[in-house]
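Take a look at this single chain in structure tokens; it is the form predicted on its own.
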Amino acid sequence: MLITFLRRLGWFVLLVLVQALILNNISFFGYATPVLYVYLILAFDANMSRYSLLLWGFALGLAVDIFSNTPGVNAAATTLLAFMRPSLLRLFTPRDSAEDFSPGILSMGTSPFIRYLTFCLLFHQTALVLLLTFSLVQPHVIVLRIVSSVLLTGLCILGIEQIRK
């Protein structure tokens, strides 16, 4: 129990530091910014309680907000993702799968994991970009930001999954 918590805390600190120090300074053509910190929420065990997910999601988003000077935007989007994650995970896992698995390419298979990852990232990025822009004046720019960030973040997370495999 303690080792699991310390491992999660280590991932938390690592992802927040990578996001704040490196990834927030990357912006491809002014549209795509990788948002790697959501990997922590996506990789938690499937049987983790929703309250724990909400707490971890809020703390993760708040830590990124503190370092990024974005007041509450990442916390809101990440908490919303943490709230929806059990439903999205149930949608993309087979009914006969074990309850105590950790979502990943090895446990879910490549195609279901990519679909799960894409929907979670689309959900998170849509909430994040809409909260950041707080306007629907240029919908084509908003859609371009969402799609490009989802693709870039998805490629980064798939790279981490390949390394962990």
Given for the second form:
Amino acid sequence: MLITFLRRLGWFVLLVLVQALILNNISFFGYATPVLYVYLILAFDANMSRYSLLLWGFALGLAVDIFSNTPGVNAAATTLLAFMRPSLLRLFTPRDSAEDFSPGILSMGTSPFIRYLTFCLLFHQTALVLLLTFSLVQPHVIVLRIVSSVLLTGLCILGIEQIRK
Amino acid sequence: MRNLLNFVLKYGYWFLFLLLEIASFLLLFRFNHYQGSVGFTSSNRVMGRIYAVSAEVSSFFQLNTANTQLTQRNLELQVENQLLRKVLSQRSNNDAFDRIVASSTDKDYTIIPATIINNSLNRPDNYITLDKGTADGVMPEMGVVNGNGIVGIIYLTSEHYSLAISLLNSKSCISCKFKNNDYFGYLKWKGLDSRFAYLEDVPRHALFQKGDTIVTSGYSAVFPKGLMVGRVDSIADSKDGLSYLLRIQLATDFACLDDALIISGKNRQEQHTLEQSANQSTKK
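Now that you have shown the form predicted on its own, what about the form predicted in complex with the partner chain?
Every component of the complex follows; first up is the chain already shown.
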């Protein structure tokens, strides 16, 4: 129990630092920024309680917020993702999979995992970009930001999955 | 009663979700309106430390470019200094004039050197974290400049760190004028490209051309008069057609900021209180 918690905490610190010190400085063509820290929420065990998911999500978003001077923005988006995750996971899990598993290419299969990943990232990025810009004045810029960041983040996460395999 | 309890147990996560979202939004809106939220930004103690270490590492790799830039700027200033000396010596035949010039130039502003430890370009509202705080005499609404041009304005300060609103922020609005005449306008950033900002409210009858230099006007007491801002890149009309809208190529390269100077006017407080009382009396 304690070991699981410490392992999660280790991932938490690592992902927040990588996000704050490296990834936040990346901006491809002025639009795409990889948002890798959501990987923590996506990879939590499937039968984790909704309460702890929400609390982890909020804490993770808040930590990233404090680093990037956007109080509340990442926290709100990540809490939303943590709230949606159980339903999205159920939607894309193959019927015959085990009761408890950690979502990934190995446990879910490549194409269900990619579908799960895409939908989760879309929800998260849409909330994030809308809260950051807080206006609908330039809809094409907003859509471009969302799509390009989802693609870039998705590629990063698939890369990590390949390495962990 | 038991049904109610079951209901709460089954759907309790909805309440937790709403609670956390409300907390997030409170943070989001509070930050824009109150000055007391330093704890939730990168200028608090822990984050400041981490960023200071990371900035030290990355600035080591930027030393080369910074050096060449400084040398170049040094050269330009040297040439300008020579020229000014010559003009001054031609014009002043008595010591009194020299003394007045010497006393009026460097005494009105104090300068605090600082290092930029965190910076962003890609958001709609960008902020800069600096490694000097109230302990070093930094206060909100002081100006931040570097060797090439102006950078931003201090927004929040903690004991050892401070957070500045970058020029690349929708809230930033700086009074600027042309170097060779006194027509002025307001400099604003409209997102996306970190190399360009826009000068608004330049009157129709103002005289200027492409490539003219834009400097600070000194009207706001945040920046002294005459600091380099950028050059006119293209000329367009404002939306209502009553003034010009100029695209300015910024002199500061925000993608590689490292060292900066925090400037504070000695009489800033006095001017600020005077303007506020004037505002209040006209409102009544």
